[in-house]
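First, one chain by itself in structure tokens, the form predicted on its own.
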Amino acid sequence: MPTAVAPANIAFIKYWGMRDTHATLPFNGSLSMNLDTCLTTTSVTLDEQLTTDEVILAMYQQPATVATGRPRERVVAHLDRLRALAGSPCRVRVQSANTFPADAGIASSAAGFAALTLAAAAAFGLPLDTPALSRLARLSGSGSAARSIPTGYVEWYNGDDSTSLAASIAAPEHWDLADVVAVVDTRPKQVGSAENHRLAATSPYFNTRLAELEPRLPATRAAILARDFEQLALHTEADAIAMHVVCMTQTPPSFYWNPATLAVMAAVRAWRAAGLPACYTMDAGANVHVICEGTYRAEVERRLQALPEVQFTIANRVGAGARLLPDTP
């Protein structure tokens, strides 16, 4: 019974918008860090006695349950991509919990599609190697997931189906930055990340972003590779906002934000200019990613847990990427 564990991970450039929907290739590359506190635990059995497959979530702070429509139709069509690779009819049981709220901007999608594709990947005997493993999680549906397979700083190339893959740029222990999640809405998301990849292309601003991504992904790149939290700061805060004005004026719209966002994100601005260096970036959700140097974060915690706006925090550090579990074949 393989085990794996797969981290979320944040973007500080954004994937936004999908240029082949059916192998989830991007319009552009993009760069993030694993987290080391939000994480996805997946266990897969293989079970010739069942007649279909059996899929058991337990989301965050919920009791574990029986996953039925959509989320049951993503698990199973992967894992069928998966048995057709590996030439295996065998039915399976898929266990699957997380340590954070899903649906929520926090990639519990990425975490979740990380873990199982290790997992089952492990299970049919298929090939565990990085590049292998990135491309399969990608091909998941969701592409995030190709990110949290390699391990800390991680870039996710711009290619064709072959070259579309993950990889590590740098390790966790290469710079301690934290990423403190403000929660602010716990809910899950009226529209998934998934149509708003098919519609990023109908807004007005999708090109233009795809035009400041050319500068700006090097630029990011070459700010972690220097630990340079002024220049990153700069970059992440600036794609965070251009793909959501994407989201924004797309057709039909779409708003992640509500006001308890915009607060922290002043809030964010305020405390760095008075010294504070912490900037902000939001995914595909409400939620606030509060990024700084380690040094700092129990002060960003502090301010953002005083913020009525904020109903918890969740702390994380640069983390590695999925893993099996010891004791996993």
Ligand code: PMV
Given for the second form:
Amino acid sequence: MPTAVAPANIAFIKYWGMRDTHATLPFNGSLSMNLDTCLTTTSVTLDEQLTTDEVILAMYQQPATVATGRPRERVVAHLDRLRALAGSPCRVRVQSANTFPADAGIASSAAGFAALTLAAAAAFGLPLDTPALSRLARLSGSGSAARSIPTGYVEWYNGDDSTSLAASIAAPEHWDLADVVAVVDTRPKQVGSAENHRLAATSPYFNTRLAELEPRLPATRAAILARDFEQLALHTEADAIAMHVVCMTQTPPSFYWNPATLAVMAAVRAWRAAGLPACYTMDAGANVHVICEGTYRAEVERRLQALPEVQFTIANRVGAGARLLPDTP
Ligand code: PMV
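Now that the form predicted on its own has been shown, please provide the structure of the form predicted together with the ligand.
Zooming out: every chain and molecule, the one shown earlier first.
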């Protein structure tokens, strides 16, 4: 019974907008780091007695339940893809648990589909090399899952079906960054990223953001490689705002920020102006990811926890990519 662990990841340059909904191809390349404490653990057991796949999900602080509806359909569609590749008719039992709130802008689907891809590929005897797994994870429909396969700092390339996959650009040890997630809302978001990826190109600012990314993506990669926090902070905040502007100006518009999100953003800006090097970014959710170097992590946690808008924080260092647990074949 292969069991895989995969991390959530936080993007410095976001994937926003889907060019090909069938193959989950992005309009732009993206850059992220894996998180070391926001994890999903998934086991996949082949069972010839089963007539349909059984999917059991234990979400954050909730008992394990049999998945139904859309969450189950997405898992089964991905299993069908892997079964077809392996030429296997066998149904499976999937057991999955995550350590952090789902559907709240902390990349639970990236961690979930990366772990499912690795565990199912191992169960079906498919090749387990990182490029192949990253491409397969992309096909799950949660494209950012491609970035949860390789280790550390990761780039997902904007290519065609065979070349659009993610690769590590630096190991976790390259730079001790932290992502302290300021949780201001644990409820699942109203509109999923899949739907907004399809609507993104209706925003009049969509092409403006893509044009900005031409210099911004290489500059952000260079900032990571040079461990230049000031440049990383500049580009990370700018792209987070650009992504959300696109989202708020699409047809129909969609809003992930709430007043608590804006309060945390304002606090981080004020701290930085007063000398604490930290910056913010938000995914498809209200929660704020505060990025800083490891030496400032405890101070950032302390200050975030003191804000009335923050329910709790989840501190992460840079993590490894998806891996099989050692006691599994
Ligand atoms: O991979 P998806 O469909 O869950 O979309 C991810 C979108 C963002 O988290 C907002 C950006 C990103 O690159 O992670």
